[in-house]
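Next up: just one chain, as structure tokens, the form predicted on its own.
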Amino acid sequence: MRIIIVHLLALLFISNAYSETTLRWWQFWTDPAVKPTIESMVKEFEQANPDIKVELTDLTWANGHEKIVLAFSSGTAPDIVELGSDWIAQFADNEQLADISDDIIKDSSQFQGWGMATYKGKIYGFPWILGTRVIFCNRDLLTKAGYDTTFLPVTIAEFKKSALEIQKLGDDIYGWGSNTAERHRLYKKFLPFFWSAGAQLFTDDGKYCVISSTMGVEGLRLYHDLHKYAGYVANQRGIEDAFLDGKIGYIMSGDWLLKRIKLENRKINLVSTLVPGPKYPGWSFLGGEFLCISASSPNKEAAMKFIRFMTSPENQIRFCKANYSANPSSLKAQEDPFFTSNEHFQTFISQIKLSKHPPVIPEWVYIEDIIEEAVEESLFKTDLVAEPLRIARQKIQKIIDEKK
């Protein structure tokens, strides 16, 4: 009897010595190019961790945010979870995510976009990918309009002025590519304006919605003359579409357009440049991808060492290869000459450190569809500027005084 205890015993030591954490990890990234990648990054984790096994789910962007707001209400939330910038605050309002604060310390200052995931002063998200938008330029059109071959606009007016000369170079040569009303990009498109005119949304104390200053108003007319005088009008594709086909002079995009010209072997004199600004450049929009743990996740060491390990700068480095983008978290990895050797990339890095996120405020989704909607007032509708900030202002201050 005493040897079979002894043997069970031996056995369950075994067990517990052997035991298997799964993480369940829901992602985004299913593109072909860079799914690969993904795939044996975690298996390398799992081999340097044979106590960790990492479940990966795929998430699309058509109603991902909606299998993730039924899985944290159903209280079947992954472990894991990859989060966009504008989700955050949302999730974190619920009390649905862990609060990483003390375990990112050492980290906070070897990476960017911490500002994103922090919510009433603590951080809910560990920032991957980050985001943003410059300026494309046709050399060949700004010649042909009378500029030399070293000329940026590195002024609003400067810019203004260029797009209007190429616009006069008519046969269906446009200055700017200006957007339609394209739910969650119009206002993507119209921030960069407004925070380089010097306007802000709110006071610093977030109390009050200043959205029509005088500064606000400037900023949205510089954004509706572009689209009135000098505008091809179209969805993001179909002004990209035109820009590679050479008939506009300038275009805000980000980083996934040199991923097109790279695959399509597109030839065209790109140029890329940040965004302008009153007497120096200006700010762009900042946004991001964020690995989250789940508040409710009894693995959540684990999941961290799972999220440091993705983060790495070196595995960062090998996701951008493979998605052929610009923006990796990690300052270390912005050093590697995959980024330093590439113009474009270095104009994005650079836009990274003059660009602003909206307010990490579980309100955003309803403020961003009113901001969207003054911009469409004034581009498609009305052609007025400071009346559509008014109302919008009256609405988002409604919205914030209810939240008191």
Given for the second form:
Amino acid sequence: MRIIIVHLLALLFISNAYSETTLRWWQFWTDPAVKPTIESMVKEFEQANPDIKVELTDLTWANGHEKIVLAFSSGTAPDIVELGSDWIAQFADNEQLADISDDIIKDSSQFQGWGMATYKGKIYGFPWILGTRVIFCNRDLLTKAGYDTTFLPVTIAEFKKSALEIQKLGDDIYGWGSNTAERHRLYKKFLPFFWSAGAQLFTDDGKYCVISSTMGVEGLRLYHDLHKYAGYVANQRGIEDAFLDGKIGYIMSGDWLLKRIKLENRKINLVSTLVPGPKYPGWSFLGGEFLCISASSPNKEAAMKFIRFMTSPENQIRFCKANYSANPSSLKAQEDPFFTSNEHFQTFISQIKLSKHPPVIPEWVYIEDIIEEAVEESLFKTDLVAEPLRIARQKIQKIIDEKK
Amino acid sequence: MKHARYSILLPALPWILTFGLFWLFPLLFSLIAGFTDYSLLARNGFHWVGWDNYRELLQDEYFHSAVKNTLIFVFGTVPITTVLALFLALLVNKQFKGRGLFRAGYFLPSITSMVVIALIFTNLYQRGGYIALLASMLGFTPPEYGFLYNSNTALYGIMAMDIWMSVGYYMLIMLAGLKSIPDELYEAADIEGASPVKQLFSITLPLLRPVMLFIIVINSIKSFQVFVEIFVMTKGKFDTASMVYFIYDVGLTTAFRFGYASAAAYVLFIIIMIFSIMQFLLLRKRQPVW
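Output the structure of the form predicted together with the partner chain; the preceding block shows the form predicted on its own.
Below is the whole assembly, all chains and molecules, this chain first.
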């Protein structure tokens, strides 16, 4: 009996000595081209940290957001969760995310994108993969429209004129790919033109909405005119299909288009360029994927260790190679030949420095709806420009005032 | 004796548990949630807000538009579907070659996935799609960017698809109703010299009244709950958001305001209940006695 007890105690001691911390990580990368890379990184992390085990759960973009919210709501949130930049303010405002400000002080200058994870002065997420939009052109259509092979639109006026020239080429050829009223997407296409026109959504102190300023109206007028006089209207996928089929001169898209061209082996005389502005270049939209730690996680230290591993420059390069992504958040990673040797990736890396993100406030979910409503009103209903923005300003101001 | 009473309940226990857990509890929980500021995102529980959610619904333009769209959908689809289903049932009730094929053909859309149909129709309604082409051939000017990208046509486009999809199912129910009408009544009417139209209005329709009541009530409830088509085809844009889409949107996407969404769900419940009672009262009035 005594021997049995001694053995049991020994077993208990051994198991305690090797007790594992299990980290639950929810992420969105289910693409067969990327998932094995993610899995192998996880395996490497576990080998380097035998006391930590990572439990990987896949989410889909179709319902991932809802699943995350339900998990937080029911108290079953994972330790680490991948969040889109648009979602951080809502979760942070409800105290669902851990403040990692103190953990990242030494990293802050080596990565881009902190602004999107900063809410009320605290940082709630580690930037992983960033995303911006650039202008893609079909060089063949530009040439057919009479432009020489070196032409790229620099100013808004040149951009608009060349889109209209392409439109004149004839049936089933369009100057510009114009997004339909797709939720969470339309505003990301409109805001670059809005910002490039010199407009801003709020006054610097954030107290007043100034969306309907003269410059704001100019931004919407340009977007409206491109849509009305040169627009091929479809959802993002439809626009990209038509662009790759050679029907559209210009589209605004992200780096996923480059991946698609590569995977589908599309033959298109592709040029990428920065968003044009009154004074070249203009501003684009900035978003990204962040790794966040749940406020209720008992394994915050291990979680931070894992996040640092996943976002290290080496692993970001590996990830980007697997996913054919252009925008690692790590500045060191951006210097890798994988990015510097690709002219399109270089366009993205240049544009990201000239990109803005929407304000990080929980009310943004409502504000983005109002902006999209104004753009839809102008493009698809009334053809007016100033009036929809005036109404939008009133609605947004009401939200800001209620917050006060 | 007591044991015997409980043992009767034993076989029903799985159902009782399922009913309690998945029907009764959510029903009562959402009733209570409708009077709170419960948000799925909030970490600090929820607070009693009384009738605030219902008051806010009264002032919410988005909700008003959702109610209006839902009513247009119900009043637009239910009568047309019922009449069309009756017409088709009368047609395929006659003896002719290939009758089975037609019956199966009309019924086929109703057993196809709504998502699949909605995706097909999204393509058909596009600019340059077949329906735009057909409209042009008939001399109509199709909407500039397609039927679903226009506030004047998007909802009606979805309604047309819904009618096309569900008419076969209701036709089958009508057909079952037609089969239950005794042939002797038509034979007697023939002898009396009643015309086919007279027979339709004096025999068929009065005797089909219970079946029609069933179809109208079931179809109205289904139409009040329209969601999938809208979610797949327009995401509530271009004045197509229905009440259920509104509930989904405010409760599970934008702000996760579960309490507010629950209040809207109970408003929908009350509207459906009132309509169902009205339909029962109107259509049962002159029910024939067998």
